[in-house]
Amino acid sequence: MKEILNAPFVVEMVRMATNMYAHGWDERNGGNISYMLSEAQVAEYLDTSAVLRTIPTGFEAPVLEGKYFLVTGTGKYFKNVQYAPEVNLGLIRIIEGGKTAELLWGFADGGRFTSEFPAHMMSHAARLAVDPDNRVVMHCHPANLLAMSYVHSLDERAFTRTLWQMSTECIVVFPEGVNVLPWMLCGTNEIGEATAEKMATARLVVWSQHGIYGVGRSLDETFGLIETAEKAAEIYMKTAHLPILNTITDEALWQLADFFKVTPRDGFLSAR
């Protein structure tokens, strides 16, 4: 059996956590990632019948029965993932309709998955209903999106339009826009349910005064999605207090949508 530390999905996860920490998105133990894997991927590196222990999940998600996830641990620092992946990450299988996770590898110090694991699982379930190829849920605290949630209207249309107008590529990368939640207590099923509901219409959900949830088909795609929105928020925060002399007009945004063959969120642009 192959060495799991050399598995592409572990190598990717380690690199991603390290990169996110370097970007300043995951201070201390802030942020979490879950990466859905196939049984075939896992079976190359682990005996899937060898369960180390079981961990209650605190929720139900029958649609995820039998699914495998590589997930970051609770209380773990992203900066340490590269040095001790087997402590800071865990590979689990969902059983009992989502109520229980079987640990197959990792969390070697007796730890468990992130406290926001239920929120991740709810978002996975919601996105699989929209896109069967979705594999990643990523939560982090990008400073400019966080700052923007203090000074900008939380109306989803207004928030999205501002981001689209800050950078040409935004409407191409997230044409469905950005959904926004007001401040809610994190680590609860309530915020997980609210996030999952928002995931039905967008791949980015801003948690006001906290951070962002992003989803995608790969770690790279999900990272790039958040990175693009964060860059736009940075430009906004650098310019919002200044006289705005130029902007990307709705006409220009329609041109971008037509050229790149994407469909903007209905009602978010002025009618042509």
Given for the second form:
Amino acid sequence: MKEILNAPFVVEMVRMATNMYAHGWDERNGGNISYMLSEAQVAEYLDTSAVLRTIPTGFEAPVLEGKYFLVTGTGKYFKNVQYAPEVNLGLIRIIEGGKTAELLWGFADGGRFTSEFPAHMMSHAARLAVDPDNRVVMHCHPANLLAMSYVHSLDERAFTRTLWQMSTECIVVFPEGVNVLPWMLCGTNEIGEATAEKMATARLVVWSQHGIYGVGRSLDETFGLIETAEKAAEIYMKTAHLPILNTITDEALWQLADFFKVTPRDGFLSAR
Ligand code: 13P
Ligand code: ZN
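In place of the form predicted on its own, output the structure of the form predicted in complex with 1,3-dihydroxyacetonephosphate.
After this comes the whole thing, all chains and molecules, with the earlier chain placed first.
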């Protein structure tokens, strides 16, 4: 059996948590990541029949039965993941239709997965229905997206159009736009269900006055998605209070969509 601390998926997760902390997106224990792994990946490093303990989830997600996830722990600081991966991360397998998680590695101080586990698992289930290659759900608290949710309309079309106008690459990176939830109590099955519903039509879901969820096929891709939206929100926050002299027009956005062969969310650009 190989050393799990050297597993590419653990190394990548540690680097990602460290990088996200460096970006200021994950103050204190803010943010959480879940990364779906195949049984073959896990079996190189762990005896998959050796269950350390079982943890009830409080919800059901039948399509995730038997699936493996590397996930950040609740109350754990992203800045500390690099110093003690086996305390701050856990590797679990979902059983009993989602009602139970079997811990195979990690959470070594007796900890458990993130309090946002419902939103993570329900989002995985929702995205797998849209994209069977989806692997990652990432949540964090980037300051500009958060700030924008205080001063901008939360209408999804309006919010998306503003982000698209703030930086040329936005419509290419997230042509489906961003979905937005109003403020809701975090950590609950209800916000999990609402997030998953929004994930059916976009890979980014803003949690107003809280943060953002992103999903993707890899940690890098998911990070890049959030990074691009957050940069656009930063430009918005730097310019919204100034006289706006120039913008990216809908005609320019259509040109980008054509050239980069992406399909903008239906109805979000004016017809041409
Ligand atoms: P956890 O420490 O439980 O992951 O919670 C952090 C967070 O961002 C809650 O939304
Ligand atoms: Zn949060």
